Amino acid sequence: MKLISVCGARPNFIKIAALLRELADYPEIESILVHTGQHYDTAMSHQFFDELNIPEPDVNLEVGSCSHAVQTARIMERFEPIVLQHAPDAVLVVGDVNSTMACALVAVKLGIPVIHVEAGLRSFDRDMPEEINRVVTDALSDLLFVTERSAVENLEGEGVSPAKIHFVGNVMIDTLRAHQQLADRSDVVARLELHPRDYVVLTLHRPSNVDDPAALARLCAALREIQRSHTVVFPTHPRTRANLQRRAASTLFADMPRLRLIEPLGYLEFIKLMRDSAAVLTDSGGIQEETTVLGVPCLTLRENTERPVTISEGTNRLVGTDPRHIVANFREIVSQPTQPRTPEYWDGHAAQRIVRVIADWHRLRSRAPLTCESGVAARPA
């Protein structure tokens, strides 16, 4: 079997880094690995390979930072002889940023089938870019992998046929569960002179928060309270930190003594800063499911969240941009900290489910009878 696996940006590499470890047990499956390139910084990209040891990109489409529009129309233009050139059997995609979407899309219309891993998830906000392209991905996927049983839910609801789906569990938690020794030792919270239990860890890149003023605003007000107690560390996200420039963050984070700035951290750094806080606020998925399982405190600001397990097993709180909302959350949950429990199938082992489930797929398919129409050779149906 040939597969082309594809990532793009942060969230991606994290999530096809326990995909590849696992594929590397399968000499069956000739596994080409393209990277599109949309997050393409040290930072952002090239420390993420390093430390997560994922090898070195077969392809990289070097697509770069540009709008929602012109960035999808690259990928696409950019995939597709590579894929034409390769003539894989199937396409992974995983998340649900714009490679996902681009590269699912170049697929499927050159016949090849996709495996969508982190398919079903849904915030039900169409203003979010990636609820469109999770909903136009699994449209067009043959196999879908899930991280939790609302997943399931959603594709059924939406007409999938249940043989398609999946429910595995998280190749996000596999990695974090492979690398969280070594994250420990890191020594991040030291050097950056913070006390464990003593600051919390901001995250922020959503439009909705950064781009709309009066959002930021709101945030800013909750963050001059939480400040008084807690030293805030926020990793800027180099779209934030150009946003916060052009807003001046120097008078939008006024009278904010403890609020500290800092460049994107490496995966095994921001693990361990988010593992010694006394809670995360963030706007990225991602970081409910892993504070979920840290056992850290989480208030997601936002007014939704497609990752409802967070909440109903985990640590995470949906507080929305209400500044009152959100520092009366924080407080509650700094002063009596929940229990969390692991979500289902969140144990280490997605990605040995997700690739097994690869392999006799492609075993099912490859001895199906082969048809011709118009004196053209298809591909097993």
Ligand code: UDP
The other form holds:
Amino acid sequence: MKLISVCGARPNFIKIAALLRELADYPEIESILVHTGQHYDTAMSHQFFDELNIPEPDVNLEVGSCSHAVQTARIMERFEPIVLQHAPDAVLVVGDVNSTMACALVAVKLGIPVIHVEAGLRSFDRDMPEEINRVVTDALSDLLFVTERSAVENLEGEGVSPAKIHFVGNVMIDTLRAHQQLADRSDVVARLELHPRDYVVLTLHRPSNVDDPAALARLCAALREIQRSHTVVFPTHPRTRANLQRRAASTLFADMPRLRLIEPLGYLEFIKLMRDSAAVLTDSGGIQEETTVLGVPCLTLRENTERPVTISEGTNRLVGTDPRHIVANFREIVSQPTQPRTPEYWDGHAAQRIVRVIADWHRLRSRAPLTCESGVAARPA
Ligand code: UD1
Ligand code: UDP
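Could I see the form predicted in complex with the ligand next, after the form predicted alone?
Full complex below, order starting with the chain above.
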């Protein structure tokens, strides 16, 4: 079997790492890795390849940053010849970024089956670019691997055949479990002159929070209160950094001496920083999941989440962007002890289950008689 796996943005690298490690145990699967180049800074891309031992991509499409339409179109234009050249048996995409949707669309138009890892999550908020990417990718996929039960229900509700859906767990948590001991050895907390539980970690990068000045101002009002009792460490995503520069961060944060903006961290350092923190405040998808498994309280600064299991079976609270609500919840969570939680199948073996299903699926397909209706006629030679 020939399989092209796609990655493009920071959370993709964390997810693909677990899958590629597992694929290495299947000599019958020829694995080709394509990096779209959606993220390209060392701090947003290369360092994850080094830390997580991800093989050098076979191809980098080097699309860079641009508008949604241009980025999606550029990925499609550059990915199509790669698919034609390799004629894979399937294209595997992860998560919900533009690279995910663009490559799924290219594959399906060439009659190549699409495998989606982290399918079925829904925020039911179509203003989120990721929600569009999720809905489109899932509609195109032949194999849909899901992380939580809500995703199975979402997909079945959209008419996806249950035979295509596999509830296997969470590859992001596979990577976390595989690297937790290594992360524990990081000296990041001492290096930043922090003390365990005296600080909170903040990450923000959703356009609804950081591109909108009013939303950002509301979040700042909450941070102003929180930094009175806790140092706030803020590894700043490049989208956010660009926004802060435009709005003169020095004025926005002028009266917040305990707010510390730092560069995005490497994976191991970031995991350690979260693990020793009093709480994490975030609008990230993946971080809601990681804090659940680390047992660190998490406040999600959004109106919705596509990952409800992190609330029902985890340490997450959805608190929106109202400063009073954020601060009240913050005071509560830092005064209550939390324990690590393990939602169903978040046991570190999701990639094993996924690759086994893919190998079996391919074996069955290779035995099935080929017909024009099966889409093979549309395949490149
Ligand atoms: C993307 C994903 C989002 C994901 C996030 C993970 C989409 C639509 N969004 O958002 O779902 O949660 O990645 O981090 O796919 N930039 C740099 N250096 C880089 C990458 C980006 O400076 O290496 C800057 C550029 O100014 C760029 C901006 O960040 O315009 C946004 O990058 P982009 O990839 O378009 O979206 P993200 O906000 O990173
Ligand atoms: N992460 C990291 N360094 C940072 C911030 C985040 O290594 O400074 C990791 C984090 O542990 C998680 C992933 O990046 O594994 C989440 O990516 P992001 O928040 O950018 O995207 P999302 O999950 O929201 O799509």
